[in-house]
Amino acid sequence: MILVGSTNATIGFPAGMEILRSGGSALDAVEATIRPVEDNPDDRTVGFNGYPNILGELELDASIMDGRTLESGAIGALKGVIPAISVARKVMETLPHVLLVGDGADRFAKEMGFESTEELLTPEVKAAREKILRQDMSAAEFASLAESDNLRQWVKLATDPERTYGTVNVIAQDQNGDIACGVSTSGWAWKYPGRLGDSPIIGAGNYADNRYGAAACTGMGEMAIRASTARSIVLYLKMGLSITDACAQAMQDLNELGGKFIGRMNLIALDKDGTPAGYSSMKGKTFVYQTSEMETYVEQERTLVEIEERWG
């Protein structure tokens, strides 16, 4: 039994490990590990108090996948409800669909009994948004931003490539060998309203298959979508590559992408035998894992595979 996660997942590791040790499912462990991260106001990349879109609206994305059945559920641009990972799981368990977005996701969350949260952002995050936007626009332009017919240009100016990679990733394997994977994020800071990254896209930011393993990504989600990164790692495992070779090849696939906007990427993975791995295009980045025999988690540096960045 093992939990693997991005470093910000450690706040939820005790809950996830308790479930695994008591004989619970990998799916339950993934959800339980991610929920505390979504509730953490100090994490500006996930759930409550995450960085909002350019209009100051918090839009949440999440997905969860069952490696035993290959069933999955996801939500995108969810507003007003914090346990995004739990809403995504309800999509998987109660609907014939995989992905709900926008108003549909909001409606479904309420239908499933999730209560709206009145205040989603602290004054500090609101002030951070105003500070960065006011670098390029007047007070009048800031006040009327919602009515702007040139929002796309403001997004380009406000875009911060340093804040495109925040997400929580969690993979779990339970006593039955079942694997599950979950991802949750508030998305790219100051993004265009309605933007979805890789987190709610099965095959891009999240994929799990008991027969081979699982993978999850955090970084510039547009890249993982274009390269189907999470699914690629699992496919490379299916082809017989080791976990290290599978991850390295997926990172190289990202490095070979063309286009004007190429940024940073992190990923975690687990093979069917319970071997964890973490990779990054940034030096010094870490991931965490913990087996049921370990008293606490181990934080390990990710293997570096450089990606040539370019911006605009």
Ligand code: ASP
Given for the second form:
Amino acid sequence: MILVGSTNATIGFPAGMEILRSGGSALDAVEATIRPVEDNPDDRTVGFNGYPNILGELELDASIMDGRTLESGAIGALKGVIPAISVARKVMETLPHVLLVGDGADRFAKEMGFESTEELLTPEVKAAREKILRQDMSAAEFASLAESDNLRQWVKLATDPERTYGTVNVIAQDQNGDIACGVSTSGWAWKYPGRLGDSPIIGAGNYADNRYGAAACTGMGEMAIRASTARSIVLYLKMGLSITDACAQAMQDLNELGGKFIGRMNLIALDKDGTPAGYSSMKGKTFVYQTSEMETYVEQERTLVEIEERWG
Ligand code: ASP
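Can you give me the structure for the form predicted in complex with the named molecule, which would complement the form predicted on its own we have just seen?
After this comes the whole thing, all chains and molecules, with the earlier chain placed first.
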């Protein structure tokens, strides 16, 4: 039994480990590990108090995948409901669909009995948005953003890799050897409204298949969408590559993407034998894992594979 996560997942590790140790499923462990991250006001990249889109609206993306059946559920641009991972799980369990977005996702969350939260952002985050955006725009431009017919001119702010980014990734393997993977994020700070990243796209930011393993991504979601990164890692495992070679190959695929918007990427992965791995295009980045024999998690440096960043 093992839990693997991005380092911001540690706040949820006790809940996830308890489920695994008491014989619960990988799926339950993934959801229980992610929920505290979504509730954590100090994590500005996931759930409550995440950095909002350019208009100041929080839009959440999340997905969950069951490696036993490859069933998946995802929501994108969900507004007003914090346990995005739980809404994604309900999509998987109750609908013949995989992905709901926008108003439909909100409507479905209400139908499933999730409370919508009135105040999703603290005054600090609202002030941070104003301070950061005002570096690039006048007071008048900032005040009239909602009415702007040229919002796209500010998208460079959303995609600037020097600004904030982050996501929570969690992979669990339970006592039956079953694997599940979950991802939740508020996406790129100051993104264009309605933008979906890799987190709700099965195969891009999340993939799990009991027979081979699982993988999840954080970083510039557009790249993981274009390279089908999470699915690629699992496919490389299926083709017989080791977990390290599979991740290195996926990083290389990302490095070979053409075009002008190439930024940063981080991966976590687990093979079917319970071997974890973490990769990053940034030096010093870590990931965490804990097996049922370990008293607490281990924080390990991710293997560095440089990706040449290009911007604009
Ligand atoms: N991958 C996420 C996205 O593109 C954000 C991140 O992890 O930085 O929405």
